[in-house]
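The data below hold one chain only, encoded as structure tokens and taken in the form predicted on its own.
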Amino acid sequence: MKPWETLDTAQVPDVGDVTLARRGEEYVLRVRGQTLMSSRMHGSEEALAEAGCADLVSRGTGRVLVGGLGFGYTVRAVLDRVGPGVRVTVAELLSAVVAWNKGPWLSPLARAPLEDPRVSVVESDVARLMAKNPTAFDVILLDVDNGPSALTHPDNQGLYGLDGLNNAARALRSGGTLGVWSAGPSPIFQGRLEKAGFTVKVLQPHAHGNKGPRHALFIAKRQR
């Protein structure tokens, strides 16, 4: 088996080492040595975009906020499903991840979604961005860390706590959709969503097509 090749490493305050590595055709992103994502498994990210943006497909207009850029698969899936009048804002806290997605290593993986004129990238914490934009979005898709059930950084807990979910609800327009990716199911988190005023549906797609582990998607509708 080929060894992993480290392509680049960034030192991020309050986060630590963030590393992009490659083995053959596979890329992985590691935070403090722990694998956060792999380019081999992105089926559930695409399912998140499909379920979260279902109401926008026929409308042709709207605003989508994607929290967490990753390897660009969620953003690409949104762009492939919505019309030319939809605008997509991507909130990514790590500037290195944005740079890698614009560069030759990661840009081809999801067909260069950041080059689409419908997309704007904000290098910011997604919670802060939501707080600054009340009733601004029709859809918010959160794919930050490993979701509410398997955090690699404790600071991200606030995003998935009740205060964070109330923050997301305020950033949505009436009837809007919050989609949350998670490494696994969490009845506690589902109850928290319901307490924040959402009607919740839980999906469990495979990580890669019809294979691989199942992840959990929380598709939550803000009540009108």
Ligand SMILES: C[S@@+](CC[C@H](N)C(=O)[O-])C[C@H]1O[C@@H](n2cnc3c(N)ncnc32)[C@H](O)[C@@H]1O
Second form
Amino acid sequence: MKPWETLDTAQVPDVGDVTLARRGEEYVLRVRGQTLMSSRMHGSEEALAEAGCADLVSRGTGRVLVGGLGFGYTVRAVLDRVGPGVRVTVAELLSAVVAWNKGPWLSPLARAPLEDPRVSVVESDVARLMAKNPTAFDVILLDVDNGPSALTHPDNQGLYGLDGLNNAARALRSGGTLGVWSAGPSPIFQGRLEKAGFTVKVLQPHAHGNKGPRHALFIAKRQR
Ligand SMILES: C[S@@+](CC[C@H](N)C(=O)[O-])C[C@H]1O[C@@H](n2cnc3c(N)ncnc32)[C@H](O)[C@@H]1O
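Alternative state: the form predicted in complex with the named molecule, after the form predicted on its own:
So here's everything in the complex, that chain up top.
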């Protein structure tokens, strides 16, 4: 098997070392040595966009917030489903990830979603962006960590707590949808979503097509 080749490393305050590595055709993003995203499997990242944006498909306009960028598969899947009048904001905590997505290594993976005129990228914690934009979004898709357990940033734990979910609910328009990616099911997290006023559906797509482990997607509707 070919060895991993480190392509670039960024030292990020409060986060540590963030590395982009490649082995053959596969790319991985690592935070402090732990894999946060791999290009090998991205079916559930795309399923998050499909389920989260279902209500927007037949509408010509709307606003979607995607946090974070990763390798851009979720953003690409949103763009492939929604119309030309929909605007997509991507909140990404790590500026290195944004730069890598604009460069030759990562931009081809999801067909350069950042070049789409409907997309704007904000280098920010998605929690801050939600707090600053009340009732702004029809859909919010969160895939920032390995689910409701923080890896990238200690503050991410707060995103999945009741305060974080109330923050997301406030950033949504009435009847809007919050979609949350998770490595696995979590009845506790589902209960917390319901406590924050959401009606919740849980999907369990495979990581890749009909193969790989099953991840969990929480598709939560804010009541009108
Ligand atoms: C698992 S990856 C996302 C994968 C993405 N869904 C895709 O399709 O490629 C997680 C991303 O979220 C970013 N991130 C982590 N915490 C964040 C936060 N609080 N706000 C915004 N982005 C964050 C990470 O830097 C990383 O780029």
